[in-house]
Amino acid sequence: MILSYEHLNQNIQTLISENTPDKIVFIFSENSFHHCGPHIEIPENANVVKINDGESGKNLNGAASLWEKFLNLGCTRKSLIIAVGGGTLLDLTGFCASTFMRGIDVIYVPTTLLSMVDSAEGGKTGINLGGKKNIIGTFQKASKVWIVPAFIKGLPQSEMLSGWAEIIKHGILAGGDMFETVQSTIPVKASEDWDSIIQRNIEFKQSIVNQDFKESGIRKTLNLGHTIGHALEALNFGKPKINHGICVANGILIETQIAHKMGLCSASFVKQIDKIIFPLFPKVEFQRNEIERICSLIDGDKKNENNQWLFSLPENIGKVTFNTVVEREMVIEVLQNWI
């Protein structure tokens, strides 16, 4: 649901007025604290949360803390909790929201581009372990998301090309008019085209997995520029400057480039998927020497099945495949190009 300040709050007060919950608690980033918090009207009797930002506290040790503070609290399944931030903190929170008594109602309130456009919706919660991107999770919707688009204003641009990212690779599986929209260099922030671009985003996203909740087949598609993204990610751990966004579109790049060697798109495809990433996007370097790394976390990747690789690959605007095998040296070679 597309929100003004005035109506998120308005929408705050009637949920708690109607409901009556136990507990209120609202959490929130340090950076969503400061950027956003401002702009909501948080009841006297809710309880404030602050969670560290990024990736390094979306693990079991940040479950834990979260958990014991939902415990500490005296949270109870008619509590009500309201997650405000990025995507870390939504899959974070929904993750202990979902198993903390086996279930209490979040909110997402997303306020980065990305969230509002991908991780807040479809109902995927996780953490992170041993290195593997949401490798912990559950699927469990939240009870309703609020989107706020002038929340995007405060974002540095890293930010906006993680979201615009994901808003490529929707193009790209969508074809038709969101593919037009990507083909142009990314809106400017205070641009009123950002109603319209989220929208249909969410709507899009919510037609795949609508039909298929539990990830078993079409939902596949979305992992398209995923299994490469999230080993670069994994690979880059700790460089603030190589966002999810950045590494999913080099990832969705990489992985045209791999269709291309298998002969499932053509070359001229390569070309028009290269022109909308770079040089918009930076492109995501590392050694030769890196890329049996890469190899070992896709061997992690949660699509793999009977010890084969299994992508989402491009074959033209508007047809992914999914479970589609990769072999290795495919990868290692397309891999060593890229160098």
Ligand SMILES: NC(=O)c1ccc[n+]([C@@H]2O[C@H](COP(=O)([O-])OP(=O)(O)OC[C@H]3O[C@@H](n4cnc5c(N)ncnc54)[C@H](O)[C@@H]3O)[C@@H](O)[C@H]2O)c1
The other form holds:
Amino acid sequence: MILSYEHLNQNIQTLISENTPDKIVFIFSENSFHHCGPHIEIPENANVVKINDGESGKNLNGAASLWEKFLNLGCTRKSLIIAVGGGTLLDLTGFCASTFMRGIDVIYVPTTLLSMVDSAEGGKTGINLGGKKNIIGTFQKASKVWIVPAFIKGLPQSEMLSGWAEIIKHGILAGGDMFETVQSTIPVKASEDWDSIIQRNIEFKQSIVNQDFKESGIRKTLNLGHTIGHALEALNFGKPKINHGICVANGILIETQIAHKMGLCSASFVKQIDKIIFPLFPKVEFQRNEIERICSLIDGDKKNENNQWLFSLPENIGKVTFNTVVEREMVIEVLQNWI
Ligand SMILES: NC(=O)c1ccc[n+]([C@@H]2O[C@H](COP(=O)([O-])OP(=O)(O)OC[C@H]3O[C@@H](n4cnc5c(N)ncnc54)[C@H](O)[C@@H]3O)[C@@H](O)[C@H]2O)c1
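Please give the corresponding structure for the form predicted together with the named molecule, as opposed to the form predicted alone shown earlier.
Shown next: the complete complex, the earlier chain at its head.
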């Protein structure tokens, strides 16, 4: 639901007075507290917990520490958790809330573009383990997702781009006017266009998730760019400049090149995607001797079955496959050409 600051605060008040939770816990990161906290009226009886966000906080240590916070605050199934932050904070808090006492209610207030257009919707929670992205997690929707587009005003441009990558992915999947939008450059932060861009992206994601919540079929198309993207992200863990969306954008282009090599799409389609991704996004570089590591990261991808790599590959605008078997040699060839 798209809201103004004022409506967000009204919604928080109404929910608390209707549900009378025994504990109210706001989860922030330093950044989300600094940029968004001043716009939120935190009730006097609420607890504020600050956690580390980013990929470095989205792990077992981060989860254990948050579970302990819930325990020490005396949270029960009657408690209310309000998570205010980007995709990493929401994934971690959602995971902890869905597993604490077998599940307590959580409300998401996404504060990055990426979390508004993508991660807050759809009920995937998760943490990283053993250098692999989102390998532990649950399917548990937030009880509400309250989106205040004005929160993006504090975001650095690299984080705006990160969200734009998922908007490009949705544009390729949906076609039509959503694809038209990503053909032009990313609007400035103050643009009034954001409300409708965010709204259309949420509706598109919901339309896919509603058909296939547990990702046994069509929802896999939302992984476009993510098989390679997650491997690039894991390869670059600890380098904040190479964020999720930048890896996904590079992943979309590399996977389009793979699709072309497999005869699934035309050379002109590859050019079209290249023109959208570059020069907007930085190129994610890697060395020849890192290709094996990228392959071993793909070996751990959740979509794989029977020791086969299964990708979601673009055939055209509005047409993306899923469960497409891709040979290791094919990927290695495209990665070598990327260098
Ligand atoms: N659950 C899903 O379905 C899903 C979908 C897509 C991505 N993801 C996950 O989302 C994560 C990426 O999320 P993200 O891009 O939001 O990154 P993030 O959560 O790391 O946030 C990016 C940076 O922005 C800062 N920040 C947050 N809000 C801010 C604000 N309003 N102003 C200024 N700075 C702010 C954060 O502190 C952080 O430094 C990845 O871990 C990815 O795997 C999950």
